[in-house]
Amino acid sequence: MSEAVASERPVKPRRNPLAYVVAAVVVWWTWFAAGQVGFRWSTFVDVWTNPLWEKFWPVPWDWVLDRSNVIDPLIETFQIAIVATVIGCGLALPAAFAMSRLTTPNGPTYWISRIFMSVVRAVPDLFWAKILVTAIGIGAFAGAWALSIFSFAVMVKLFSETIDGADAGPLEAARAAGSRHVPAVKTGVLPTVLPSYVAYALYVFELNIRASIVLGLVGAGGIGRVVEAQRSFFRFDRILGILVLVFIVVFVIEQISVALRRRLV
């Protein structure tokens, strides 16, 4: 008798008849929102018609890997984003703790502290960039400040998330041995989240490099205003160079990043 229940298949579940609608209602407004911004699936197959793509080739590679061209504005771009990383991620580390639910130390600094990053995280990376090159100037010097915001917005999102899964264990021990807020939460809550911490700098980092790309295009310093103004020159063809060039660099860092995070986390 046992084995014949245990033979017995598991009853299939019912679906919801509200997913369907749901489903019906999220592909008819697709289909309508893609009416109203003007797609065509045409596209696709004009676009590779277009004479443009002729300016693309052949890359003068002998601009494009001359320091002065190329290589000094890109260093440029890892020295914003390292010193965007720094700052924004050491900031980030006791904003993340007084937004997260286990380690805030009252209410009022939970509402206070998220209230605060909503309205930094509303504002994009590339505006935070326009109104300080407005601000400060055209250079690396915006882009980096700029950097440091969107680091810090992403930095704390993502680590307080991390500090709410935490074990609440070692933090009520050590409240209950009688440590205050700061100490308990460095003995009892940090040790644990710190790999976490490490990893989310790492790939912080990564978006870093990629977002002072585009920072530059607007004046923020980097590789990204010689892309810009070689656009301006409809240059494709050193564009591409640089876009070949920026790829392989991005996905070396990536790789070494992922490396990295693996053994952390």
Contents of the next structure:
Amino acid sequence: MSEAVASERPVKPRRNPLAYVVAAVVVWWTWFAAGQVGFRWSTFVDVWTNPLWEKFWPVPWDWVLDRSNVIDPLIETFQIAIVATVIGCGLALPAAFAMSRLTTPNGPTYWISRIFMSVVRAVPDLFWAKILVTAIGIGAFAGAWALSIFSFAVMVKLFSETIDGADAGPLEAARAAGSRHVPAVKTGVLPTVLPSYVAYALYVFELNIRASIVLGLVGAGGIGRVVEAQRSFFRFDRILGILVLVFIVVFVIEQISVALRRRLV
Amino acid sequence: MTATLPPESTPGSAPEPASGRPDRPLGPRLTRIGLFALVAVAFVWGFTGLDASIERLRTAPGDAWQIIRLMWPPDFATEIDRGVIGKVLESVYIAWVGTVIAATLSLPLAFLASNNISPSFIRLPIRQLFNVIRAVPELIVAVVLLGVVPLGPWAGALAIGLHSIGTLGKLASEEIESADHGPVEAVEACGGTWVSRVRWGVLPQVMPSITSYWLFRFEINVRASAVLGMIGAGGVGSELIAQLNFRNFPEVGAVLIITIAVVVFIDTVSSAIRKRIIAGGSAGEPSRTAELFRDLLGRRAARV
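Now that you have shown the form predicted on its own, what about the form predicted in complex with the partner chain?
To see the whole picture, the full complex is given below, headed by that same chain.
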């Protein structure tokens, strides 16, 4: 008896046969996709012997740190990001309330805003930038527009989900006391979600800083314009210098923003 | 009882009985006003850099609306002749291959970056590596890569893969750090090695969330790979650029609508799968797939 107990091992649960099918499909799909994009192991070897790497070094720091070459476009990048964040997040505040089940004024508003937002969000940010550059001309102005649209979309999504999770009690209390819709939302829901709003706004600002770096690649202003120009001259050493500078700035901003967000939430 | 209370606390003797409402505290209000002022100043300063005259501000919305009007009706026939479907699919392939590259590379790195698995002299450099990678947008990675890798979708997939390592590694290592320590101790008590501790103690706990992060990243990467085409790394972006440069707006409309449709479709399927992965289900339960399909098909019905 005791021997039997000692040798008895828990039975391994049988694996769902479907798991193998799913695994096979995923592997096949990966293999197929890899073939379609032209996956080559040799790239990982060849890339290191490419003579173009020599073009990355040495970095011409005096060129990079020159005011008109890099610093001014970098400042422009910031200006785009700030304007886009303020406009996008400002407009997102009422829109997010319309898009949450808890605070939406009525059904049609809810559905129209939801469908509209998912369409806006489905278009990549640089597509917006390129279309707006075509529409209203090359420059930072179009870039700020495009980023405003995109940060609006991101912010509405994040913030409306927060509102969904807010406590319905104060809102019910305000309604029971006879309040109309807007004051009820303002006093019942807004105070509880405002810290998350500020935290998300900072997060969107971080996203915008990153996005505004690449806007210039499609002619929408900022530091990307310099990167694009130097790329066409094959001045990869200058690009590397710009990247190092951008990295430092982005890193510092992100640390500040993360610290602020941690305090808020 | 009431007689022993000090006289101030009786309702009638309060100095100003009429003002029933307490004053708002001044400190938070000042902070709020200060923050508003700061944001306003930053906004105005930002605006000065945008070469935005009143004239431009006034005409820009009209110009943007004009473009949207020109895109209607979209010209699907021409675009399908030009193989736009294949290009959108190419974007999806790029995103998938990039995500797979990032997933395979980031998983071991994430374990090395977690404080319950690896010592600090390995952990801290890898963390910093994640931060560095995350700070460089994939388009910039692509710009650099296109210098040394031949132009095309493979370069795009590599750029996406490299960039996604940063985010995926960070999220995965946060997940690993919050894993329950119990199973790890159990494996340790049985005499398990470091590898078995990771394999049997941690991995089963964290894989569901990490897999769902991978899928989420795939959704993001589909958009990113569409963008990469704009600088010549394959996919639908090149088609959009070409048609916009030739001012063929009905074709642009068609490209946009097809892109939106594919992105929304992938988002919907992927988020349904993610929901199932996170919600889980007991082993051997036969209805999991059925529920997945019900989630996929019946989401609209379920929401109302």
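Numbering follows the first chain given and starts at 1. Nothing here was measured: the structure is a model prediction, and the numbers come from that model.
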Q. So between these two forms the chain behaves as two rigid pieces; does W63 sit with E161?
A. yes
